[in-house]
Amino acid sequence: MNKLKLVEVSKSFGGHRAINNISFEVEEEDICVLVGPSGCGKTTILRIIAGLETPTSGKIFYNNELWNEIPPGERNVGMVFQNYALYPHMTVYENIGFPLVINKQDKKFIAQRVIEIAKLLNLDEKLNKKPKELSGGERQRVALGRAIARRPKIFLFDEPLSNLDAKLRVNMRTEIVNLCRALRIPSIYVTHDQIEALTMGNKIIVLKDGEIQQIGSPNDVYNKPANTFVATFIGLPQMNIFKGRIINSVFHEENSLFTINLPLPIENSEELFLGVRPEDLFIASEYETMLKTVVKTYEFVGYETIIYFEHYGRLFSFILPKEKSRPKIGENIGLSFDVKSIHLFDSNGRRIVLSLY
């Protein structure tokens, strides 16, 4: 089985390390996903496994096999990059099928494989086009076809499709998962969108500052965060983190804004958080209120509302369901939200474990 492992993979620039202590594993059947803000070291870290940067310690290995001194061009790396980056004087054949030329291929050879890829991606009837006469999604799927022409060890993508408009996102996405499946390459994507990172990842590593602030499946970062910044940076609307301490297993938020008892034991705290994601929270009735507040505004997406309400300078959201009657803005309200919903986080904002089922 083909894998790609890193082992405490540091990058500095002068006196700004990039990237701290990263080590994780992707195996063949992985897509796996990076992601975090701008800045956090995720496009450094492929172009590490690249051998586009040296990295300032630590170690890349593909199937056991040390690549720190191995130079780019023997990697047989597969990239995909933003912009496209196709030759504009090329007909979509010749962009496929540039990567084998350089490699000297026989014609025969290179015209079998780029008409194969060409069927693979809907591209067959457009061979003879240049890039301009093409549109985003099918410039795309050309560059998708040049990174697998010659079979490569490992897909790298930085955030492909940043251009695109939002309906060819989708569509894109479904095509690049069903391509990495179908393939069986170790693969490894990078995006700050956190709706690419769910839909796309079967493994998910959270960056920030160029340290992993957490690595699990899909429902692991949305369920059990390891911390508030991944509980708030995994999730949209993110999730509620409201201060406060407990006493006698009882959460007072700092402002007075709820209390909550919890079913089991938990050692009093002067400082922690709580959150709880929005669309756990629902609008109760009088006999079922937790939290007493005013809409402060909201925001209708088709298919739900999401609706904002403030305390203390802080905005805080929760769902509203297509069929529930929308409140007006000023209107008092009552939520409410189920105790087994909610996470815990310590005063450094590290996950509390809990067993509440």
Given for the second form:
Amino acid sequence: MNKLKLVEVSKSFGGHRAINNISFEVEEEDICVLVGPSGCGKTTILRIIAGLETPTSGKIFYNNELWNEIPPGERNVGMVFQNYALYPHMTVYENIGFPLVINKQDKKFIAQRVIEIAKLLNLDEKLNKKPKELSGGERQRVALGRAIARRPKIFLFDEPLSNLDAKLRVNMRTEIVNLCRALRIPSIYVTHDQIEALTMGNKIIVLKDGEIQQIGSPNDVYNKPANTFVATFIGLPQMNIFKGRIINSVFHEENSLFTINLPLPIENSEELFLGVRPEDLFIASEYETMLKTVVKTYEFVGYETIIYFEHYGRLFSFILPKEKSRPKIGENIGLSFDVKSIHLFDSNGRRIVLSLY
Ligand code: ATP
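Previous: the form predicted alone; requested now: the form predicted in complex with adenosine-5'-triphosphate:
Okay, now the whole complex, with that chain kicking things off.
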């Protein structure tokens, strides 16, 4: 089983620490997604794996081989970037075959391999075209083809779909996932798009300021976020986070928006955070209402409507299913949520495990 492993890897540029103490493993069946806001260190991690940057400290292993001293050209890493980086004067055939030419493979082998890859990526009709004669999706497939020509040991994708329109992006996500699965190569995929992360990865690594916030399955990072950063970064619209305190196992929102009995005895606390996802809040009958508010604005997105309300200068939201009638802006509404759907975080924003659920 082929495996890439990073152990306590850090990288500083001058005095600035771009990544700090990063450790994770990627196995051959994994599509590991690095997700986080701009500047959190995603590209730096890929560049260190590819050998284009030297870590300030820490180790990189491919299986049991220490990669730190192995030059980039000998690591055999397949990389795919946002801007395709195709050679404009070469045909599709020449672009895909280029790494094999550089590697001094014989012509017959190159022809066989390029044709095999072109079939795999549905480019066999385009082999004589130049990149400018191709659509964005086809160009990205050529870039994929070039990346797999040398049967790489690992695959690195750096926001490869950012230049494509929304529909093509969705199709290409599936193509990339299928390709990685078929080739069984440890794959790392960088994105700042959390939907892309959840749909493509089986292992998600959420980063902030060069540090790992959580490693988990899509289900883990969505349903059991390790802290308030992950809770609000993963999921759209973002999780509502209410600040408050706990007295006798009752959460009191700080500005008296609501109180809720917690399902387990929990220590009194002066400051902590309660999270509720927008899809877990709903318009309630007078009898069920937990919090009263006023509709501030809404966004109609076809299959549902996102309704926003304001409380002490902050916006919160909930999802109104398509079949429900929409309240008007300015209308008074009563909302409720199930205690089973809440997330609790301590004063440092770290998840408090409510082991009942
Ligand atoms: P984005 O999503 O915007 O591409 P990212 O998560 O990929 O961002 P990196 O490009 O890895 O982030 O950058 C991480 C931090 O390291 C940033 O603060 C960046 O300015 C800094 N950095 C990256 N490369 C260099 C460099 N060669 N010299 C100095 N600072 C750098």
